[in-house]
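As a starting point, one isolated chain is supplied in structure tokens, in the form predicted on its own.
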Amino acid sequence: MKLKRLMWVVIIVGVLVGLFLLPGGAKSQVDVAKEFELHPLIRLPKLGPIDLSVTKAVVYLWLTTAVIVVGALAVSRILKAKPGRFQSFMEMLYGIAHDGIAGSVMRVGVATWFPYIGSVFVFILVSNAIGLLPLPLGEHHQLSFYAVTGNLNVTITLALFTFVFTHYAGIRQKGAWGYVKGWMLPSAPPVMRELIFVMHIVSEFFRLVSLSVRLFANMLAGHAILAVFFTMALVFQSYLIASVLQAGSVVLFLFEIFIAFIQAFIFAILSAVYVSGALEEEH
């Protein structure tokens, strides 16, 4: 009942905020496409082909890191035998990461690889959550929503960590030759065995693509739809249409909170599956 009331309060507040902003909508000239462009906030010299300038994506990464560090320090200082709400919430997240993700799919190596699985889950969850907060980093320094996980460079980097750690775990467990030999099917005919080996190599790279693109596409699409709904409410300059569109955008916003958690969960559990497969799977 409390959750239902909270949802209605959020929807009403969101509609009222949208209606309050409506009169200035014509002057704001919000361009949805430009909200996803990255312009230097602090210009720095280039290091060869690499531009070291600070963009809003970098700022969001800094914010994510800061929130995680501050949260970890806070938890370490308030640990009690009888936990409060904040400690209970953090323990719930830990339980989801340890038992619901790593423990549920990994039969070996949980103690060794849980720190990475838990870290990637928390990092993506926090970055997704920060992306749902309006910050003055939009076009012309307007308040805007931006998910750093909606940046393909970020998701590829996260996927590369999983890719590298997966093969490191397999090589460490079985040795380089034993790990690579496990990609073949010993009982298969010679030509088929080589074909299976090539197919496995291709599938490993497709894992990298699927991990990065899945997270990127879901977060980008969600924020794009939110931006379109809000912009349409401003463009139509009609209080009736704006109230309907703004109510829809608030509902989508609540759904995006769920998506933010689900995408972090999926990325972490797939990472656990891949690492676990490298440790124990025989072909």
Contents of the next structure:
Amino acid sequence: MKLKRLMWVVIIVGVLVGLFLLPGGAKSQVDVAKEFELHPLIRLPKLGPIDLSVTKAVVYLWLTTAVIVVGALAVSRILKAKPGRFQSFMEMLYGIAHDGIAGSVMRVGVATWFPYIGSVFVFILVSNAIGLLPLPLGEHHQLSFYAVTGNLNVTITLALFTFVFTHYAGIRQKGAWGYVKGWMLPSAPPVMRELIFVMHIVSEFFRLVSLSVRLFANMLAGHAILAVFFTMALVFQSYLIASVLQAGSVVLFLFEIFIAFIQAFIFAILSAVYVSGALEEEH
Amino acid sequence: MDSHAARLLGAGLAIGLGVIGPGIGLGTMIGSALQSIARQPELTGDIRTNMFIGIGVIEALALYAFVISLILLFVVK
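Now that we've seen the form predicted on its own, could you pull up the form predicted in complex with the partner chain?
Every chain and every other molecule in the complex is listed next, the one we just looked at coming first.
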């Protein structure tokens, strides 16, 4: 018994020393920031100031759309009363979007605004999930990670949708004047009332910033940390550090899957909160 | 201290000091959410949803610091 334990200790120490003594490969510098640069895959002419070239991000957006369309069409063809594994997964997604997000924070207008909330949830979830698959779109077609939601242009567009729909919902519900009047607290003293009105307008724009930067920074930080863990071994030239880092990167990857879901959830639930805030009667 | 060193120092300080406040906030928020779940397990779903909303709002603060440090590192020349 004791001999066996001693043998295990000797084996583990031997492996660690062996890993430490093994010479690493040639030293190479890795620039993590380069992973997020966009190079045109297909060059297209410029339309005024807008570059129409197809980059990595565009391909990821197409992939996201394709996955959602194919999944939705496939599940609508095979609907059964006794669901299989695929159908129950899609029903679970629908349940999260309908009851967990829209139903739990909106008191009015669930039926009207669920299509937007649900589709933004599914879109962000799928594009985050695709960002965790290594795809051959890197430099020289090597496998690389890239999340399209780690691109500020995409997240600002998504946040602008929420921004526009929030005010559209409010104006449709109460009329333009009624909606703007709802931002003023009628019971506040005269000067405070105008001050609160201005603060409200500023906070509307900060919602736009926080909504877009939260998603962007989360995905960028996650991918930067993954890239550092994957490439740190090249910098340190040691099999010992490499094995530890690879084990750590598995744990981080699992955490990133969790983050991918949570970020989609938070974006959708905050959109629902903003829209329902615009719909509700002034308090 | 040349400007490159100042840039690196500023980036490190920005993210390091920037996560202190959100860390305290998240700790308080998740702690009290868990406490209320332990007291009233039948409200778990509601409390968890609201906790995630709060997490999203607080976490954005730390991410602003992250973006500032990225700007210092890669954009400011």
